[in-house]
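The chain that follows stands alone, in the form predicted alone, written as structure tokens.
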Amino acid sequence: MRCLLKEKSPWKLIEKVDANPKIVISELEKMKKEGLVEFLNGEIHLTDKGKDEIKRLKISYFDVRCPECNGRGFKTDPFGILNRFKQIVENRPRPTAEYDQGYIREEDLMQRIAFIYERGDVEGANIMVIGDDDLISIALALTGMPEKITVLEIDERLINFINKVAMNLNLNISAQKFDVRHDVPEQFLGKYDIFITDPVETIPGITLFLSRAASTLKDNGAGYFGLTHIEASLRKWQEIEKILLDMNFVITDIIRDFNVYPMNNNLDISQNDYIVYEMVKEFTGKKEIDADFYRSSLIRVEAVGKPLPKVRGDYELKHEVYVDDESIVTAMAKKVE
């Protein structure tokens, strides 16, 4: 109800509530029924009784989130390298819903390497970069910073393109075609410091993730990976945190509404590949996505001593590493209806 107070757009409500969609959309239902709101040319309005209801309860709104880094608390570019990382990323490979892709905007992605440096993880650091969609390993290289940065990645358009990048400016990354259902080559094992990835968010499929994450680490090793509210419900994140706890990591930083996901850079996976557009579409009227309303929180993990990945050999799933019941917004959901 606060939000109703300035936001009129069902996309930009899902955008500031920490909730699966769904819920969102059966929480608006009762309020209609209940007259407290009324859907007038797609948009969400509060009725005269919703405006008293507001007085009644006493709720107030204030914008209360830093205009200049959003609300993370990070320069949006430290490092002096954005308008190069820009330049060099023009022409990347667009996303696909095959894999399940979309990155995040150039200037969200300065701000979250510039946390991973505050956190001492970046200078001197051998990094392992599972899926980079958002090409997170070129911005690090650029800052010289890094010892070495692997790529492991299952999109050969990326991998061609990282390499070629990596190549012709003589940056300090490799990269090459990974699977994460089967085992990470054994090179690879125990070399890292880091780890960075955006796992999907099934519980299969995040496990497996982070299992081939974590068995690249060092001892002390620490990880960086992002996780929604909006495909991953309270009990999903409890679980989450159970799997970490088993494979000794502790949670050391969540950051809210770290990365954004826009829909104006992703739009080679249509509004109508997402289950969640239906539904808004259905129940409201809106007829196109007006809202970055996809967000994720930052986590950053420590293994206290020796990893210990959940998950070793081969792991044959197919569509449920993608998708569950909570995959609305998943582009991957939609062809398994």
The other form holds:
2 protein chains.
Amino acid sequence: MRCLLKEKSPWKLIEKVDANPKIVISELEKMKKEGLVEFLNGEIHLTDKGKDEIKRLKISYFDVRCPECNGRGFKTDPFGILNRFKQIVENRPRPTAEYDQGYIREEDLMQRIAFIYERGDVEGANIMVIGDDDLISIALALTGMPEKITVLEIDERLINFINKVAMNLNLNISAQKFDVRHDVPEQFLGKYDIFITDPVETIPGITLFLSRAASTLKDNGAGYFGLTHIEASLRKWQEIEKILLDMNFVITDIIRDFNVYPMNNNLDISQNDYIVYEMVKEFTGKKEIDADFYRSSLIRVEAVGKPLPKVRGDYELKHEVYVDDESIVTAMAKKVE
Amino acid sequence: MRCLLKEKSPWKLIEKVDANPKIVISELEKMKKEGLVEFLNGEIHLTDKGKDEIKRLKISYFDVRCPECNGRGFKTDPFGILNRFKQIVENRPRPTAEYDQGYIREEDLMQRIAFIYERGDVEGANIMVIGDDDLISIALALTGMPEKITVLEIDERLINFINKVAMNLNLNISAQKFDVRHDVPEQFLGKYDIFITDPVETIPGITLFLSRAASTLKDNGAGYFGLTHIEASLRKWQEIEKILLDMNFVITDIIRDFNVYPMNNNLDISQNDYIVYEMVKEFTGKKEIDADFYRSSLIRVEAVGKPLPKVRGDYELKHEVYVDDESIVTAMAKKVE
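Show the form predicted together with a further copy of the same chain, please, because up to now only the form predicted alone has appeared in this conversation.
Below: every chain and molecule of the assembly, starting with the one above.
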């Protein structure tokens, strides 16, 4: 309700609220029935009754985030490589829904690396990246600090792009084909200081991704991955945290809204096909997506001794690995398959 | 090792490294034996061999934190109450080792409230504070947003101070005596939207504090507390996280170094008596503490339905509640008892 003092777009609400858009919409529906809000040309307006309710609940709008660092506490270009990175990745392959892809802003990527660097996980490190739509391997290599970077990726276009850049610029990256249904190849097991990945957000899917990633770590290795509140409910978060602890990790950091997926770049098929878009349009009448609502928390885990992957061996890929009933932003991808 | 490129004080190292100071010291000891560092007047200097090693490991110094918001991503006075708060608490009771006390900087307190506010946990909320050396109850009340604030505290001086300020300024706070060995009084059970506490960092101690705090929450209530890397190893963090999940919480946020305890204000007995001080002085020759090395991560948890406190009923207070072999900063307090 606080957002409604400042914002009128349903997409801005979806951005701010820690919940699946389905839940946001159904809450708005309740508020409309109670006469607290009304919809005009896709915008949400507080009624007089709604304004009274806000006063009663002592709701007040303050802007609490630092404007200097996007509210993240990190500089956006601490290593001085942002412009070079932008040039290099200008012709990156477009994200495709087929592989649940989508990449974060370049500035965000620098802040992510700043955080990993601050933890001491970049310098001289062997780094495993599983799935690299963000091209973090290239940005990391540009800092000149990692010892070696390995990318395991399913998309041939990305593999070729990364290997070509690495060859042209003499960067210590090697990208190769990998399908999460299979074990990580023998030569990568237990060899890495950290992993970086961006798993799908179903329980079987994330268990699989994190297990493969964990199998590549040395003892006491660390891992970095994103998790949303958009497609993962708190009940799912709780289950994922149990799985992480079972795998002998400790969660050392959870930084909210660290990764922002710009809506402009990340959809290769018409927005109209995504479940979430249909739902918002139908309910509020809003026709454009005018907020980068898809964000994830950056989670850092560290093995307390030896990592214990939950899944080993081949795993038959079922529909449920990619989609569950909380998948509504990435869900279109699956209908296409 | 990266810190050694910039810092020479052992206290700065203890501040930056995620580990018990005992471990930092023993690592320095190893490095000294290997001829990588030497000590001069309490300062740590890299030897030529040490400088070569840093080059080999690709270690480089970058300052990655935002200077505008203390690297926290929040404004230091978003609600415009900082100066008023500072005036009000000017004559606060001094921290006493007897109750494991110590308070954070006023600016940090504003940022903590900014974070709690951003989560929607301040406006119209019933707030339970267990142990309030920080006087967050007063700062929260000054925002005018909470519905009601209850403070449970063992120190009569703080209880009297808070109640007097509340009466004089007509703030909706009520402070009363509470000893964590006993259950929370009946009238507070299941009544609060959030709790805020700063538990001792032994496993029995933190289990007790978090259980008492959890018992005051409504279903789906949230909790905020601090946890250090100074007196809590990652193995202990892992165990604490298991306990939180067992209590039906999910961990939604872990923000590193959010709480800084200034060394100037927080010791009421001579520094010389603290184990950590003796240890650093003996090993490096450094005679003053010149870094605010005692920091904690701010952790937010949220109940997924009903919170399930692990401990209920009276609990006999044993030494182990306050001290374990990782307690070295707060440890002097216990010897006094």
